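The chain below stands alone, shown as structure tokens; this is the form predicted alone.
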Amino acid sequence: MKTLTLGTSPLTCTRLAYGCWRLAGSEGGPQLDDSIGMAAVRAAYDAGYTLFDNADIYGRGECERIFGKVLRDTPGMRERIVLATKCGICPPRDGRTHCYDSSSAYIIESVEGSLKRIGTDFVDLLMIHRPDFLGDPADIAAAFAQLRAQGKVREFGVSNFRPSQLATLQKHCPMPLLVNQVEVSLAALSCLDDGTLDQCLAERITPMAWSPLAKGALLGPGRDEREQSLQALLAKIATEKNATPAAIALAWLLRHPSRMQPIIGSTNPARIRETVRADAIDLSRGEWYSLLTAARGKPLP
């Protein structure tokens, strides 16, 4: 696949990254065993990709604990792959309140619990995984300074940060923020009009889209004319560059200036390696505005 590098700074990766929030099962489901997230894993990285996302929520640490076997099992992995994982949500369970904490003792805390999970003295991006309306950006930035200078964290970024939380917490962060994990696909457009890609574009940071198939929404069956259309167009230009629609969904937002990265979560070892397709294709200007038609279900002004 070809690769991206992450911001402004020195990581470079796939341009497609690999999501491991299912490696336990899917929320709210029957845990898997082991070894169906570990197969994930193992065709993801033998497929070519080298960002592998992670969150501390993901499967309450169970995720992290399935990749740090696959990690400890793969010779020459952690050299090769940039990894990734957020913290700063607080599960329901031992008597907490569900809420968001990106307060400094627990950004640090959270990041010791992943070291520990996945096997690892450092991860190369931590990102905070939703705005918290209590945070501190000088309390948040001091956590990012500590982590660094400790050499358990390399890089930092957000996700699903609105531009104005993301330029807010820059402002007190010595380092730059890299990255920007939002959901975006051809059934989530509102990253186009509400200035997360323009902020993206302007300072320099890669977003990372998460859903970017909508968890399979976008493949159908179709719910009404507008979803049917879409599916329709997404299979008939699939036919023509012999590819799936799944890749040509990717495609369309691989084709964004703002060098966006999609997160596949698949862990279905044949989907996960027929999604590297999508970094071949290249859609043409018509392509891509003819989808974003079908995806709003109106034409252009």
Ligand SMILES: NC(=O)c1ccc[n+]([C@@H]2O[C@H](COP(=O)([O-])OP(=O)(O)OC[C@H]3O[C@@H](n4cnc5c(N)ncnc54)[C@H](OP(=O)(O)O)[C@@H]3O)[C@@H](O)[C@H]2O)c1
Second form
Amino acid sequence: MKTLTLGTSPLTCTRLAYGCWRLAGSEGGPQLDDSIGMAAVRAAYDAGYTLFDNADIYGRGECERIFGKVLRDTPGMRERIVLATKCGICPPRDGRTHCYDSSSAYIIESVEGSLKRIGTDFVDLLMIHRPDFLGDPADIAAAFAQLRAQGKVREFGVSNFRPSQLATLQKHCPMPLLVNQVEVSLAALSCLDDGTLDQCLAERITPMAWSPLAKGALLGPGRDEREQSLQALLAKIATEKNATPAAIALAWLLRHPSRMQPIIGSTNPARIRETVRADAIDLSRGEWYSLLTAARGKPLP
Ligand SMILES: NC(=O)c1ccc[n+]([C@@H]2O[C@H](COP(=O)([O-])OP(=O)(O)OC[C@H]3O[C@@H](n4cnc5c(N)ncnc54)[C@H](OP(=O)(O)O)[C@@H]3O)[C@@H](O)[C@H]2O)c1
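Complement to the form predicted alone: the form predicted together with the named molecule:
All chains and molecules follow, beginning with the one already shown.
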């Protein structure tokens, strides 16, 4: 796979990342046996993915634990990968309501928990999972500085931040925020014109694209005429390029000049391997815009 550099950092990884959200089972679905999540991580590692995206909240810690089992079993893996995790979403617990917490105390406690579950001394990239309306940027920056000084976290970023929220936090941080992990796909287009990707381009921040296949919905069955037309076009371009519709939907993201990094969420080893091919597909300007138009369901102005 081709590689990219995260933001302005020295961290280099593959154009496609592997996401660990579903390792213990998809939300609302049955809990998976550890062997299924472990096989998915191994398939991704063997297929060449070098960024692994975790979060303390995924499977309430189970996903980091399963990921850690593979890491321990696989000599050399820790040195070869960029290990990312996120913090700041608090599940309801002991009478506490579901909330966001980006206080320095919570960030530090969360990182300690992630390190323990994964079984590593440091993470390469820590992101604030969602903007905390009560978060004080100076307090967040203090936690980042402490974690970096202790060698527990190398680099930092955010997720689901509006451009103004990212800019505000950046003003307080002594280190550059390298990534903004946001929802973007042919089914979630708002980042294209709400300023998120413009900021990434201007500040050399890497946009990481979550749910790049819209949680599988991009691949059907289409619920209305617009979705069905988009799926038909994905299938047509896929046939022309001897690829899968999923690979075309990912190549559409990769074509954006912000050097976006789609995060693959499948736990199916065959799909994880197949997806790597998206990296080699070139979409013409005409193909890219025809997919955008089909996704919008109306012509461009
Ligand atoms: N920062 C955030 O707020 C946030 C939010 C959500 C997700 N994320 C990150 O983004 C990652 C990806 O999210 P996602 O899992 O929703 O991504 P996705 O790639 O859009 O969706 C994956 C889902 O689509 C299904 N699928 C159906 N057909 C598929 C095909 N042909 N190829 C691949 N998958 C197919 C997969 O099922 P199978 O497993 O059966 O293949 C899986 O359930 C997560 O793991 C997490 O790291 C971040």
